[in-house]
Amino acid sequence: MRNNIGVIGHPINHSLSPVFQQAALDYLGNNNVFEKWDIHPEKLEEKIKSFRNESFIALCVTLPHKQNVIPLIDELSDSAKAIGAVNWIYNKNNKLVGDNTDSTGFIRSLSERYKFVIKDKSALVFGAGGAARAIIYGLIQSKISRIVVSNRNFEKAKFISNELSNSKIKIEPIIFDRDSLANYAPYADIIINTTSLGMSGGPAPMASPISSDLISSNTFGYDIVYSPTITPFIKQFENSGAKYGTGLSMLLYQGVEGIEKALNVKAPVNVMQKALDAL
């Protein structure tokens, strides 16, 4: 069977999703092939229409389509509405339902992979884009006590802080400079990089938003960038003697969440992890 489950993006060759998702399908005895569709934005509407059939199961959505698919589908989950982006689309009774598992995948990777519990902790988040929104939403849902946001564009940091703050937690934006970071970074329980700094092929592949001398050995570091696995940001945590998590774990668990919701089964996490480890 074709056109039933897969990942859509542009470009898409770099996507690791087919590797570990196919491992899950095979383990579960599901005969579908987890496909990879490179769809130009101009062809997105036409492609989404092709999924309006009874045999369609689910679709993982990656850049640059996470926002653009929203007007093309029927419903959004609470997380997709709050984050303003969709990374999975499911067939629910012949309706296309958009969901966002980036936030829950991030939280599950922290708790299940690294045994880090967010509740009542404090976080410093670098970035103010779509990825930051997903991370901050997950932190709030997990009852974190304090969130500080730092971004190169301070106006964007203020905007996301104001937009996502609620009656239970007020997010504090700070200027992206050493003096400001020195007042917050050493005291944070977790520091998260959601920016493209340090990403292979990105605009600043050798850069980190923070240096090791501002990192406490008691602070947990997490970089959502997964290429390379050990980013310049992660290296600063290694230098400080602090523990850390890598973006591959978030990639894994957003996919775990997606496959569980798509197929209504418990995903074989260890099988999917081994498939990623083999790359």
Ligand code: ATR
Second form
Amino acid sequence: MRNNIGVIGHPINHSLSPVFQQAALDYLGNNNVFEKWDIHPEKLEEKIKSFRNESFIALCVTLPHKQNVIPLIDELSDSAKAIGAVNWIYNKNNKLVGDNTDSTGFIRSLSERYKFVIKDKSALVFGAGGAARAIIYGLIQSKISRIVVSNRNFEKAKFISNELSNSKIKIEPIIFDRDSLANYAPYADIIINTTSLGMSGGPAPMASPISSDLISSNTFGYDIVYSPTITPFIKQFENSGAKYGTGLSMLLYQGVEGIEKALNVKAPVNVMQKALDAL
Ligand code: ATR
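Given the form predicted on its own above, what does the protein look like in the form predicted in complex with the named molecule?
Following is the full complex, with the preceding chain placed first.
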């Protein structure tokens, strides 16, 4: 099997990346096969070593390896450093360089796909895990003016808020209950779910962190959960007559950014989108 480009995770069968990345490679006339490697955490170091060769191009990294690859590679981009997670590794002059395109992918899906302008807006973010870090970092880079974070474990909301706040923006942690949300949610320009609530196969597949009565029709909703496409969270936005974006767009655009940086080309976004739509 070739060892040039692909995705690594455990498990990996569910990964949609090979589908739309292969479509991109084919369109670009690149002869490589976008591989899928199921690598147990104990075998991660050995596998990463195997990419230290000239023909290696790039690697998309998914759960549970996004943090564990960091000590095994040579350099990190600013976003990977700030977020503390890597979802792409590129071969740059025989060095393994880690990058995080989850944040830029999220931002590009908002601006390019949904024409949502983030600058000077206010956001309510549900969740305080690794995915929330990428989203919050992206919002800050895009000059949002206010961020409120709500998480079941309030200590984690406080921690992430402190850590990602800077001189320009002070992130506000709030309690994850109805009364607290009622003071913020109806006034937010965008509400983003980064928790696993509503994810099929997750801990609470039928649940949404917010109900439609707290959602204004002027608020944009975005769920990073993409299975199912229309999550319980998104249904609350539909019920409120609000606009929304679905997580498949973030998945697509993290891959668009990744392949563009890996190959130094413009990615065929429409071709990749079509491959995803055909699933
Ligand atoms: P990831 O790195 O993908 O963000 P994670 O670190 O496990 O994953 O975070 C999952 C998020 O979903 C957390 O914010 C978690 O809240 P807690 O910090 O309170 O655990 C949230 N989450 C998971 N199940 C939840 C539930 N039943 N109700 C509310 N929030 C939940």
